[in-house]
Amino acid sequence: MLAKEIRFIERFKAQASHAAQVQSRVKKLDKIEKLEPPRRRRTLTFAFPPMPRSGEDVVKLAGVGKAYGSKVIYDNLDLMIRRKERWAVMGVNGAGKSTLLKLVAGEIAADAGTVTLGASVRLGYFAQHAMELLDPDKTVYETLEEAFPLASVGTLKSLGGCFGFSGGDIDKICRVLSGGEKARVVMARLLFDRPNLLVLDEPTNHLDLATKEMLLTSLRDFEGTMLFVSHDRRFLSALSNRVLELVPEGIHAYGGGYLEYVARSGHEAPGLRA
């Protein structure tokens, strides 16, 4: 209705025949009081570059144990992730959940048994401490420079807006980043490698609604395996097809996603009940 009323007094506010109804227009759009619309939600969008396919069996870990102290994690584990299986390990606090993606990821080794990576496996891991790797001296563009120094500037741009970081957000140290912007850092030098295995320890923790929304997309179009550790149940249900659950009798693995894993065992992701 204002942007007509502003066309019309533009139109004829020269013309003398319509003097009147300029001036009665004027004073009407004078008392009217103007709102500033609100923002739009910025949205983000990521597409996987092509990234190399891997073997059938991703992942095989066989008679695994894993102890700290006198606390046994694992005894004896066996477990093979095969080619675009997308596993969600579930559990309480405690129950070895980290523990077994630092087992996949190679950050830790097993005190008995093998994990072995398939062949062609290109990994991705996002860790929970991931964000206290970065250089805080470098900026947003220095470090994904550095983790891609055969990618152009423009490349480097888009991939910085792609998580957020357009204009001159993209020339921020990290030293003065959130810890939010931190970890949309790391996601986006961890997406951009071509991964074809991705191991994500909560990786939406620090992450805003934008973000979460972008990754929760590109995720779903992903053609690799995943192996994640999340308590987001929207994450959960939309991405997982495999359950690994850790409890204190022992390691059940559960065909079919989340809502199926809810549906037959009752139990759902820890603190969320909306």
Ligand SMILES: Nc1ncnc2c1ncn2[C@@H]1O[C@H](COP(=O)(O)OP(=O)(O)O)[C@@H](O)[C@H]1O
Second form
Amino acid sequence: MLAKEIRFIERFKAQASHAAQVQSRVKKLDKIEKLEPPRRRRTLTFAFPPMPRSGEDVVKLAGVGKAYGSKVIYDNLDLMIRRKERWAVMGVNGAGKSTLLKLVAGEIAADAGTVTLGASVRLGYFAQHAMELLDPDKTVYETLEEAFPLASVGTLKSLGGCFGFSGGDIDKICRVLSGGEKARVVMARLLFDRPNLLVLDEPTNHLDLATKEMLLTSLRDFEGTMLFVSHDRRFLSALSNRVLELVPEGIHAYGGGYLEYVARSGHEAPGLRA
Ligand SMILES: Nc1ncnc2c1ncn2[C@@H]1O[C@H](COP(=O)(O)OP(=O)(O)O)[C@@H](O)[C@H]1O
Ligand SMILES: [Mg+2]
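Next up, the form predicted together with this ligand. The previous block was the form predicted alone.
Okay, now the whole complex, with that chain kicking things off.
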């Protein structure tokens, strides 16, 4: 309506015969409160840049022990993660999911035993609180530029675009970003770094639906190895081909994906959200 009225005014404003009509339309338009139309966020699918191939043995935990004070989380844990396996780690709150991911990512050290990453493993770790570690004073663009100083302006802009930062959004400083936007910046930086082992701790918690879809599509095509925690059924079922269940008695490893786990165990993951 606005566009139509403006066209009318533009067309007839110089003609005396229409002066009254033009006047009344200008007045009418002035009275209308004008809102910015909601911008549709375009999400392009992010394609992984080619990554180096890792060896067949990607992560090996041997006799791993980990306790916080007197609280024992792992005792004599053995686990082998091989190339192209995608392990979904499940367990109730406090079961030790994040602790396992931190051990693999090298964020914390084991009290006993060894955690070994295989040859040519390139780790990408998304911590449960990764968004809090962004420099609040840097813009989205500067954050990406700092991580990839050799990438061209165009490359970084299209990377931002894939993660929903189109137009001026890429020049926003991280301080003003929402939780979901911060998660998108972290994810863009992580995935563009050509990891072949992704360790993701609840990556979808702050993501909006469109970004979740985009991430799911990208991760489906990921050629590497994954160890992840998610409470999202679609992520679990679409991405996992192995399940590691943390229970009070210890760990259960399932050789199939999440759907097989559900079929065999007769129940879903604890804490599933949708
Ligand atoms: N740095 C720490 N100091 C003391 N206790 C911790 C620390 N980190 C985790 N814990 C405890 O260890 C247990 C496992 O934590 P975590 O691995 O984060 O569980 P999950 O990710 O499965 O919810 C929880 O009881 C938690 O409170
Ligand atoms: Mg956790």
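Just so it is clear, the model here is predicted, and its values are computed rather than measured. Under this definition, the rigid core comprises the largest set of C-alpha atoms superposing within 1.5 Å between the forms. Numbering follows the first chain given and starts at 1.
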- After a core superposition, would you say residue 9 shifts its C-alpha by at least 2 Å between these two forms? yes
